[in-house]
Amino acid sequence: MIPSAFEYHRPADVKSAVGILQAQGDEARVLAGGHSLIPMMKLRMAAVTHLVDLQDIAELKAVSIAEGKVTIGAMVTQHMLIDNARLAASVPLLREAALQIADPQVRYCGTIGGNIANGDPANDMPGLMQCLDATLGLAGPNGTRNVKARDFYEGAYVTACEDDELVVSVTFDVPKGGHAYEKQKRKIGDYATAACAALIEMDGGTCRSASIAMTNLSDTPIWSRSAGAALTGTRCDTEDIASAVTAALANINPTEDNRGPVAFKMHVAGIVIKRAITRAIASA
């Protein structure tokens, strides 16, 4: 199908974006790297009277590692996160998750802050963001604002983002320790039926600090507190590991959908969460 007439706004800058969405409220949306906004507007599905195309704001496309921290703009694209040498040796973690988004057409048009901002509990960069203990910055009429990434969602497709704001950028902490990604999908460039981040600081043999957040696997991301606590300050044994996942599929709440019932979503949870945890411990 063909999208409702509509308006195109193509700003230079985030201060000329904000102010769109701030005239034009809630008949504006903003247009990153497209991928769901788009067929939703084909589908007659998303009325949009105007549209905000980012794609000129220079300033959205940066990337900064300096003092032990990253900052990422929000129009830096999937592709440019596995392109990034500096940010694949400092974040590995990222560019492993990064390279199972999609297919390489969707990552070269799809944006960090498109994944993050959309709220989609599929998305994979949102649990991400939550496992890394992400920042996301915020530009609105009146100035910037903090939201941790962990108080950002609030349910499907419903975030902290008012609509006459943008999320122009994510920062973190260089992590420590060693990292994984294990997603489960039906296809190459489908959705997960469950993935799962995970990192794991180690002293010695026993556990300094363990990070866990899953995805699509509740109608928000979910950062795991107790599946971190049930490995930190054990040896991280097989005792300990199967803890940590108990933990974990306690805080989540799968729905039956075309992936499968709640039961296989259950069970490929476990088998993943597994495997992340298992992974980042080796690697740690």
Contents of the next structure:
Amino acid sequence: MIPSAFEYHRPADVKSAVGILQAQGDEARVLAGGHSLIPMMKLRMAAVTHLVDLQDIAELKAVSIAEGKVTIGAMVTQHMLIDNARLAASVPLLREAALQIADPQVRYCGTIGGNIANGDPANDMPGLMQCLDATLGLAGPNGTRNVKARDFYEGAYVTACEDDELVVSVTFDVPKGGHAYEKQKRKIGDYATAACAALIEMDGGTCRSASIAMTNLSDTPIWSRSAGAALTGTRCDTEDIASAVTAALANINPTEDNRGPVAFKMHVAGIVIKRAITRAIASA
Amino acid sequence: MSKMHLKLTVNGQAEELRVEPRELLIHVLREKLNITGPHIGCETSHCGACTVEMNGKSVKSCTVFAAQADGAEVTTIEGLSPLGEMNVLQNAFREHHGLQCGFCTPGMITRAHRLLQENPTPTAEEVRFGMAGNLCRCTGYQNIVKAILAAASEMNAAKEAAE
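Output the form predicted in complex with its partner chain next; the form predicted on its own has already been displayed.
Zooming out: every chain and molecule, the one shown earlier first.
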């Protein structure tokens, strides 16, 4: 379980990191918490000749909440997300979800940026970023460009991030209303069999807006516009929720794996979507 | 690929050695520094037997490159009882039968140590959640939870007595 040899780089700022990526092309990979990349390198499923460790880049560890906007640096760990009281108060959805990722040791290392940039459909943050309608900051040779999380994922492990770019931040509006992240997994530390994030805003008993996103139910995270539309403007009674679940299920395309056959995943998805919507309404 | 000069502090002692960046922290600890308390169980970041503290965080040292630990403060089970005497957690594990074969125990105790630093008065449920990254195939966890709760009470009683 030893990976093949590589050169190790530890740049002190984003510019230097981008410079290494530019010089080494697709032979270089950035290392955040390492708990997805290192196992892949140990299995020799990821070939990395130049490893660019981001741990010394202080600017990637900042969290700011100002004027209704939240910006989180890519190297903020799941543990830091859980531990940040201001963030927990502004975006309780994020804390609730981060607590359901992996286990304590992994959460000390695993980062929001790594979870997003990895492109693994089983990671939780991509679905959450769809739900929050986040914007990702990508630093490259020509500076930083913004990409909507909903436009970032092209397929499993295929994202809009180029070889000479790295995800440096996520930004989203402080969400209003109720929230929930429902995740079905076989055991602690496992990826989701199915998971669903819901943000629902109610106004005098009527749904003003609803954002529903799902994890590990297709080869990318899925944001269901039609599930949100099925709730918006309704009183969110039992039939409205059932319509939203049906709409969400029509957007996913799970595949059979060791977490179960397709029919089982569709069944579990239906349950977690319904639970997430119901709980988000209750807390709205 | 070139070797690198690695500097880190392990159990309070400054260490300097040459390693390949691809070497894992657990291998450097066990094979180069002869610190064999942290064990290699699964080597896939599931079991937690290799848990050590790095810069005040519990980490699975099978999933950390030695290069990442350059400049770090690392504490292993050996560093938790530097005088060779059993500490409160170790005694509690013995008293409450928190181990059978003992293979997972160094990782368990190292993790429990950090858990109690962060939450000195955990509930049984919080102990289970906080210890979820460490697997034990013998005990069924019941006595591990009891041992950690007992150690927490003892540490808190000692703290109160000192005040």
